[in-house]
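Here's a solo chain for you in C-alpha cells, the form predicted on its own.
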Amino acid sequence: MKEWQRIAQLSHRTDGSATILGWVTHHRSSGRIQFVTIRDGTGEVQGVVRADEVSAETWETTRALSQEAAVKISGQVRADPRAPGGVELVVAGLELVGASADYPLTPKEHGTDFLMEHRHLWVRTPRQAAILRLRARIIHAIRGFLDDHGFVLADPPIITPAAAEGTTTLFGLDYFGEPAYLSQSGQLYMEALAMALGRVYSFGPTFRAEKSKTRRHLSEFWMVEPEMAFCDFEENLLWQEELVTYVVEEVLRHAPRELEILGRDQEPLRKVRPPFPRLSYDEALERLAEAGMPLTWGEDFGAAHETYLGGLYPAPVFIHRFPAAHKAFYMKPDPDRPEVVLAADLLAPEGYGEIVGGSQRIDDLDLLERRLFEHHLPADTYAWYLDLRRYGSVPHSGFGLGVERLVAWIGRLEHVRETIPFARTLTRVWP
C-alpha cells in the first residue's frame, strides 16, 4: 500500500503524522512562516511551514512554489477549526513533484469562452470539481437504484442504421460504404433486450445534431434508459418518480459539501417527494393560456412554457398525453383517445425544463407498421424492430433520463456545459 493519505482522510484525525500528494492552490508568506494550500481531488488542507522547523532546502523549495505546482508534503496533523476540514498540516518536509510556470487560470475573473478554451484546467477549480463529484454521486445513485430493483445493465450500440427520434438530428457517418449514424437513443435496442431480460437499462453517450444554443442543450450527452417488459404507462411513471426521488435523497445524504460549494439551497430538494403532480397536455395548455402564454392545440412547448409549468410546483411535474402527430412513431396511442399518446415528460422545477421523457411503446404489429409509414420511415430498416411485435409481443414501457440536465437542476447550475467534463456544443469540439 502507498504510504500517503488523501486529504479527505485528514479531517477524521486530530494528530499524528501524514504524507499527502497534491497541487498548490494558494501560497503566501508572513515573515518566517509560509502557508501553502494543497488540493488532491478529495479536499484542501493548509500546510504551515516554519523556517526554524524545516531544512533550508525545504524552505527555499516552498518559497519558489507557484500555482498548480505538484508537491509531496509530510508533517504533523493538527486540529484547527478555522481551516478547511478542521485540520492543518505542520510541515516537516516538502518535495516538488511537478513544476508549474505561468499558470493561465489566475484568481481574477475570466470569461466563459476563455474558461471553455482551458476546460482541461478549469476542471481543477473547487466549483468545477464539486460539480463533477456531484455528477459522480448522481450516477452512482441512479445505477444503485436500478441494480437494486432488478434492472440488468445492457449496452446498446452507439453506431446505428436508423433513427429513434427524428431523422433531422442525426450525426451521419460512412460505415464501410454504408450509411450509419451516431445513436440518438438506445431505446429501440433496449426494447429487444427487455424481451430477453425483463427489466434492463443502458447508460451511455447519445448524440443530437440540434442547432440549439440554449443553456439546456449539448450535442453529446449521457442518458440512462430503462426499459421494462409487462409494464404499462402508469407503472412507468411510478418508476420515474421513485428513481428521481431516490437520487435527490442520496445527494442530500452523501453530497452536502458539494451542494454547499455550489451555493445550492437544499430546502427545495427536500420537498421532492412522490407522488409528483400531473398535468395532461390539455390542462397544461389551459394553465399557459391563463398565464398569457397561449398555444394552439398540437403545438409543442418551448423553453419558456416548460419553465412556467415546472415552476407551478415545488417538485417535478409530469406533463402527459401529448398529441400523437408530433411524437415519436413508437409511442402507444391512448385507447380512449387515439389522437394523444401514452407519453409523459417530467419537468424539473426552478426553470430546468424536461429531465425525463418516457412512454408506453406500441406493441401491436399492424399499428407500428402504419406509424412507420405515416412517419415516412423505411420498413426494411426497422425489420428487426418489427420482429419484436411478431414474436411474443407484450405491453412494455421505458424512459430516458438526461444526466446533464439532472445534474444542472440538482446543483442549480446556470448551464449544462458545466455538468460534463468536456462539453460538445454547436460551437465547440475542443478541447
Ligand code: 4AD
Contents of the next structure:
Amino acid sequence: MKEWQRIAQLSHRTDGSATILGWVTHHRSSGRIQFVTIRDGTGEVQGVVRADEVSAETWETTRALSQEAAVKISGQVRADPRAPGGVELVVAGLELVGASADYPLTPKEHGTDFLMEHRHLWVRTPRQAAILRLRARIIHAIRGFLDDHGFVLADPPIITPAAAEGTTTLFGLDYFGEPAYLSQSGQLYMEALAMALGRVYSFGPTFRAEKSKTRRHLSEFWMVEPEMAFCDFEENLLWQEELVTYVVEEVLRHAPRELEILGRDQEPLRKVRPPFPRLSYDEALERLAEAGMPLTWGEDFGAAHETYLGGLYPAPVFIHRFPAAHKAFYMKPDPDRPEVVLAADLLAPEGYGEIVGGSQRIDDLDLLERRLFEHHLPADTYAWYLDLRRYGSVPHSGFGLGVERLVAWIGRLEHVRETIPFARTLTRVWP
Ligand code: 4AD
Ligand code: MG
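Can you swap the form predicted on its own for the form predicted together with this ligand?
Starting with the chain above, the whole complex follows.
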C-alpha cells in the first residue's frame, strides 16, 4: 500500500502521476469513456477512463463498479479548473479493492430516521464528513488555545459517586455492588486539580439522562471544562470570550472549505469579537417582557427565550447573575446581592442557545455546607470536595463549553445529532 497519494494533495502534482485509494461515489459512462468519482476522506476527484487508453480488463472492472466500491486507481493528474479540487485523473489502471453491492444510501433524499439508522454509512457523505472535520478543527483550536495559555490538561473520572449537576439526569450503574454514576460534569474534580496545578482543563465525554427531545440535547456529549485558581467571575468571562473568538477565527482560517460544503454564511462569524455583550438576568427579563415573552423573577429560560436573547446581538451574549434558587449548589452568591449567583451562560446567536455555562465557585466552607444541605445533598459524599475549602481555599472560577453545541452553531447545523460521530439521544443508542 505504500506510494500512494491522498486526494487533497493531488493539486500539487499536476502533470505528474498519482495513485489514489478510495471509494466510488459516482460512476457514469458515455460510449467509450467512463467517469468515476472517488472520495478518500480528504476530498473527491474525478477519474476519466478511456477505452482506447486502458486494458480491456480495466475497462470491464470500471464498468462493473457500483456506489461505495473501494478501488485503487492510478493515472496522470491534469489541471481542470472546473473540477472541485482543480484537477482530474486520467486513469491508466484501476483495481477493485472491495466490492459494494446494493448500497443502502442512494443519492436520493432519505429521511432523518433512516439516515440515523445508517449513521455508520451516512458519515461517508461529503456533508457529514465535512461536519466531522469541522468538529476536529474546533477541538484542535480549543486545545491549542488552552495549551498555549498555561492550562494543564487533566482529566477527571467518568465513573463518579456523586452528582455535579442535579440528581434528575444521572445515569446510574452498579459499581461492584455500590451505586455510582456516569459523570455529568468533571467540574468538582477540576476544582481539586486547579488547587494543584493553577489552571487546568478537561476534555471528555459527559452524560445526562436528558428526558427532553430537542435539537440541543444529547445524552452523551463532550465538554471542555477549564478551571482557574485565583480567578474571579469577571476574569472567567474574559477567558470565555477569548476562547470562543479564537475558535471562530481558527475555523475561518483553516476550515473555509468545510463551511462552504455546509453552506455556512461566514459573515456572521466574522462579527464575533470581544467584548461580548453582557446582560444581567434582570435586564434579560426586561428585554423578554418588551418582546411579549414575560417571565416572573426566578423563572428559568426556555429554548424560545434563549433563542430570542441570543438573537439580539451579532456576537454571543453573556446572561449573568441568575436567581440562586434554581442554580447549582456550588455557585457563589453575589456579595452585593445574595439572591443571585455569580454565574453566566453564554448564548450563541442565530438561535443556538446556551453554549457555555460557568460561574465563580463558593470558597467558604460554612456556606458550601449550608448549600449542600439546602439541596438535600449528602455531606459525606462531598467530604473530599469540602476539604478544598479547608486547606487553602481561594477564589476560583471555571466554565463548561459544550462541544456539540459549539459545532452546531459554527456550522449552522440544524441538530446536534449531526455534530458527533454517533449520537446518543433519548430515543437512540444504535448504531
Ligand atoms: O451548563 P452546564 O450544565 O454546566 C456544567 O456542567 C458546569 N459544571 C460546567 C463548569 O462550570 N465546569 O453544561 C455546560 C455546557 C452547556 O452550556 C452546553 O453547551 C453543554 O454543556 N450541554 C449539553 N450539550 C449537549 N447535550 C446536553 N444534554 C447538554 N447539557 C449541557
Ligand atoms: Mg447551563
